[in-house]
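Take a look at this one chain, the form predicted on its own, written out in structure tokens.
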Amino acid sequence: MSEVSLRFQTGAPQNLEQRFASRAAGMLPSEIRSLFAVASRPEIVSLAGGMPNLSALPMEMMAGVVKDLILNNGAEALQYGSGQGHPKLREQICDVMALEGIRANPDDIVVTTGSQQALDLISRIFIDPGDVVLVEAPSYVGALGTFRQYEASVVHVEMDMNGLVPDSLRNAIKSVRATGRKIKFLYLIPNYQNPTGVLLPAERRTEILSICREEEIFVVEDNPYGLLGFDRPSPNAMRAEDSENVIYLGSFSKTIASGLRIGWALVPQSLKDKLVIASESSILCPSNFTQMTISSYLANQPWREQIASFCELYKVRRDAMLESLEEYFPKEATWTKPGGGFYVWVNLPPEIDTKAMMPKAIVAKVAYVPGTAFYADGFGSWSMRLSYCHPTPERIREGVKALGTIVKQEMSRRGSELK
């Protein structure tokens, strides 16, 4: 049959979204990617996106790691490698987590494209439509995609300057079984958290894991910023303290370089099967090229020193965000002090709708995020999270200046309107 034959034989081209399966709904666009192609735009100040800051990474080091690797492990590292991860590779990330206490084996190691993946890959196996997972008020954007596309029921829990309040986990714990329905996990991410900055005292740590061992809730504790503490180490990780019920996500990509997407989960031995079926399944392994490269890296390179040369340059960026916001905003705002990571939770007056501010920003040329995207429920429309990590200090306080500006602007209109 010719090919111009079997082109009419095709018919009308057809309508796809009406066989989407039904939690295809779920699948909606992120605020922050949304906002990426005005944000890349070389005029803007962009204190939206947390893409790491890779001018202290040495290049020519990170080329002749690469180098060294295809020269003498090329025909490993260019073929199919295990669904669980790298041997050697699982046994240096035990290393990387003893620095927060973590005492691991690497057989409870699973390797991901990314945590996010695992992140995924745990909501694929234990959600079912309609259950709860409970998460900070507010919380990851990734994190709350991916709730919503496996049909869950986001719950968030108050938090105040120190992270998630124990009191307000019980109190969310009551009144969601009182409704009947089931509580799956609870995911908070307790270092620097994404996206207010605050860090989880130790004393909590200890409170929340014992009401949700208590309560037979398992944790799922998030930690790509751990090691990006700027004055002092942070507390040791939840997992140290509790290795049934915590299941321990961590990445590579805020301490050596995003674009490697290699990030891993610790859990206990009755989940590491499944798991492994979950991302074989989906991925059928982790790119061998890129965990070797970093297990040359960690192998072989000062990697202590180098995350050491991020947080003095994330310190020096935060000090010049703090400094402006005292500056250019008004009195009246409200913003979060970190003590490490990436991010500053802004509060504003709460007549004032930081997601229709935007446009007013972009012209102003300087990009944020709104507050709403780190909510299920459309809440937090008076916030912002501002990101630090990737413009230089003068550009920081340019973007924060022009914002000052705006956010004054718009007291004063919502001020007339209101008289």
Ligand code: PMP
Contents of the next structure:
Amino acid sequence: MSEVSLRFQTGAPQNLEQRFASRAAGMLPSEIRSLFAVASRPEIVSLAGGMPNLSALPMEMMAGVVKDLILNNGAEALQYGSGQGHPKLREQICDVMALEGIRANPDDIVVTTGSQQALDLISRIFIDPGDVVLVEAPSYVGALGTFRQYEASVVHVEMDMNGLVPDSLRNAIKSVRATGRKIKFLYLIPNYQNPTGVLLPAERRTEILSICREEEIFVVEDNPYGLLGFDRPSPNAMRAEDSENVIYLGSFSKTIASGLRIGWALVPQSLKDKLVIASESSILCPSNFTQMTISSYLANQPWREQIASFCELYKVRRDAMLESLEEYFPKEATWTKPGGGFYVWVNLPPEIDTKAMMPKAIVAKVAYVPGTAFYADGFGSWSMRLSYCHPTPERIREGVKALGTIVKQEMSRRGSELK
Ligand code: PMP
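Requested next: the structure of the form predicted together with the ligand (the form predicted on its own having been shown above).
Starting with the chain above, the whole complex follows.
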């Protein structure tokens, strides 16, 4: 064996942690990620992941779109493209956003590798260590992870069954400012929020926008689920009301296919150049191939009908979950009743620790995400997020039944311990 190849066999570098930048300390696996390995075992009913259900997507049709693209436009599709994103797709994104009342200029759109990348870029542009980001309580685990990596101080603002509470937002702003810290933006998910499934009504949207404008705080409106309303369209996007103070994030992950990894940010004009430069430094340009696949799909396929069939698929699953929660969960538990999206949020009596209960649930062949994953401050120990997007309705019933049994056992165990 040569000397060169031997050098690669000496194991991990010494003192690796000390050689990292300090921000690497915030790069921790999410609770969801570590759950995935267990939850994806076939015998487990996973109510944990938020993976879109692609069973309603006609694969023959997608194969045709991709084949035509390569045969007719392969040289462009397989080449580098614009850092800001494909011009035709940016125009089509304006048509998609028009469904939620947004009138936008394609030049104010930056296409990203999923909206997750947009979250990363916005954080990179705005957050210095210690800066405050206001978020809903609870909030999307992937956003919390990104904010943590940029060393933000995350402050949760109270929610109720109608989303973020405007008075609590006023109070949070006041108390953060009293400590002299800077608030960089409010991050929220107004439609069928991840993880609670709740919808922010139109009046609250207006009130929150006006608070943030007055206080000079940007609103980051993350909206991957807006077109997945089951019974009625969601209210107009917040961006429809305020084009100067809202940074809007959209995604095709839930309305077409998450594997294509295409999302976008619609930003106030003054921010666009910074965002493009930040994106170019991380990915050069979003994939021309998947952007053009989406563009051709939007131009030639009945995409509105396809979204309607996704909604139908999720609605049946939502109903199965709500019915079985009613049937199998103890009366002390409460849960949200989402009108769209993927998630139900369950609150149990405070003596139940959902993280500690997880191994028992796995033995009973069901997985969920413990509530603490959705808080930056350790709160949420008696809550859990249940996703209904992926399993069949029968499996959802099976999973909720098994989980209900575990919860009841846990309650009586804790009850006898406390006596
Ligand atoms: N925001 C929210 C609220 C999400 O739930 C997700 C994915 N689950 C994302 C952003 C990221 O989505 P993507 O990168 O696939 O667009």
